[in-house]
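Single chain ahead, written as structure tokens, the form predicted on its own.
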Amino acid sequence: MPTFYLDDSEIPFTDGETILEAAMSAGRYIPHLCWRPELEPHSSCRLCTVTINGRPFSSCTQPALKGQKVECDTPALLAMRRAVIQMLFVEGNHHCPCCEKSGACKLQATAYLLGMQDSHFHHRFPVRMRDLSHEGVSLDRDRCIRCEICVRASRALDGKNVFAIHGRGIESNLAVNSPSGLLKGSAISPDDAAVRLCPTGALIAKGRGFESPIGLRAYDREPLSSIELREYQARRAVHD
């Protein structure tokens, strides 16, 4: 198999694999938020950025090439990732101690993984509309990081096209595809992939809160990197 270098490790890959996919297959975790193996890569969070010949690339979209020298765990890249997470926290209202998703939130787990100790930036405290109109699903835009996983999952996996992002930059927001703009008029279901794959507490199925107590949830027991590497490699084994 052809290989490339990720920091000091030689990583084998197959034709068509991205740097992120090859690294995950080889047991090397590259932090990410908007990437999911079952969805087309989106490259919106930029957390998986690596450098090749000193230039930044998103590892979720950059193809692996033979002999390529990729840097991932440099001080500059680690600082950039930590700053991205800090900005995501201050751009929304993420109250981890009282959030139902605490311990199962990928944003929170990534902050721990990257050694985030404080928010650093000034909090914006935005006022965003919550949608509790649906009998089975709640939408809290205060916790949305605009990763568009729900947008892509609803379209590609659920076949429903419930969500979209409207606006630009810091003013962008999650919109619901229904006549009223509310979840109650949409085709959303609590069992949809769009709900299940949300990395934060933005989308939550009602009536299932705290099935696992805080302290006993996935990321409470084991680091995010270990869980995602194991799940990805198991998925690859099934498909191969």
Second form
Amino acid sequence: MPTFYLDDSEIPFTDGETILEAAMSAGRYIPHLCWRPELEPHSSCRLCTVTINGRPFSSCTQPALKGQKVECDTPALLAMRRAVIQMLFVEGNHHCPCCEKSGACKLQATAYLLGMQDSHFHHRFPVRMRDLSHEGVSLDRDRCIRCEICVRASRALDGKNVFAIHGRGIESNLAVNSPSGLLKGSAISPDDAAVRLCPTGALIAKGRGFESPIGLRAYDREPLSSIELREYQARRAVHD
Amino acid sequence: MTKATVATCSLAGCFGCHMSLLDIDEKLLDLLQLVEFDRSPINDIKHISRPVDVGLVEGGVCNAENVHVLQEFRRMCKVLVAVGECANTGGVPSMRNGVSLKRCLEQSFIRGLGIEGAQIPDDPELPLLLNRVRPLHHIVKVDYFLPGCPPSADAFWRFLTELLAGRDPALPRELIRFD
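The structure above corresponds to the form predicted on its own; please provide the structure of the form predicted together with the partner chain.
Next comes the full complex, and the chain you just saw is listed first.
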């Protein structure tokens, strides 16, 4: 089996695997928010950035190559990842103490992994339209990080086409495919992968908030990294 | 050994962080071997009497008085610490930032349920509200941030003992919490 180097460890890979996939298979976690094993990579959150010959690449799209030397956990890359997650926090309104997703939120759990203790940048406090029109699903655009997991999951996994991103740059926003532009009247359902896989509290299945008490929520007892590594390796075992 | 001096205050906060500090329980006695409190709601001293080593500020900045107190803390504290989510991010009070101040006041004092003799309070002694609730680092330089709503007693203890021992008080992953 060919191998490449991730910092000092030798990582085996199969042809066509990305650096991130091979690292996850080998038990090396690279932080990510827009990547999901069941979806095509998107390469937009930039958290999984690694450097090869001093040049940055997103490891979720970069194929592993034999003998390649990939730098992942250098002080500069760790600082970059922390700055990226701080920017995601200040760009939206992430009020963890009163968010139903707190404790089971990938954005929050990733911030913990990266040792984020402060926001560093000035908060924007944006005002975007919330959509509470649907009886089973709510959408808070101020918690959306534009990772497009819901866009991709709705199309590829749910067989629907409920979401898209419209606008550009800081004005980009999540749009809902329905005659009124509201979730009510769209094809969304609370059990959709698009809702389940949202890494923040932007899309929430109503009526389940605060179901798990503090201490028993998804990432309370175990860090996100070890849960995701275990899930990925179990998934690989099934697919291989 | 000379004790380090500590001042604390709560701006736009709920005093939950101070409660959590008291929650270190019997370790308070150990803490008092290390520090002496200057201004703090715990001893009810109203103003910092001299330059102090550490200032712990809970709560965000929502009115003119908060700005004044925060600037006094920055001036008088060698090390200024933003304690809790409100001081770090604006927290729950900053959820009013998406609503105009006029609408907030009207909702609270004019249109709210069960209000008699409705009027928006305008006594000159009341500090003027800011248009937005802001975290401390929008106003002054902050040296350290202690996250959590509130930071746990363990987080307080770890942070303070590391800081007072002259070490980097960065929290281990399991003590970093935003809720």
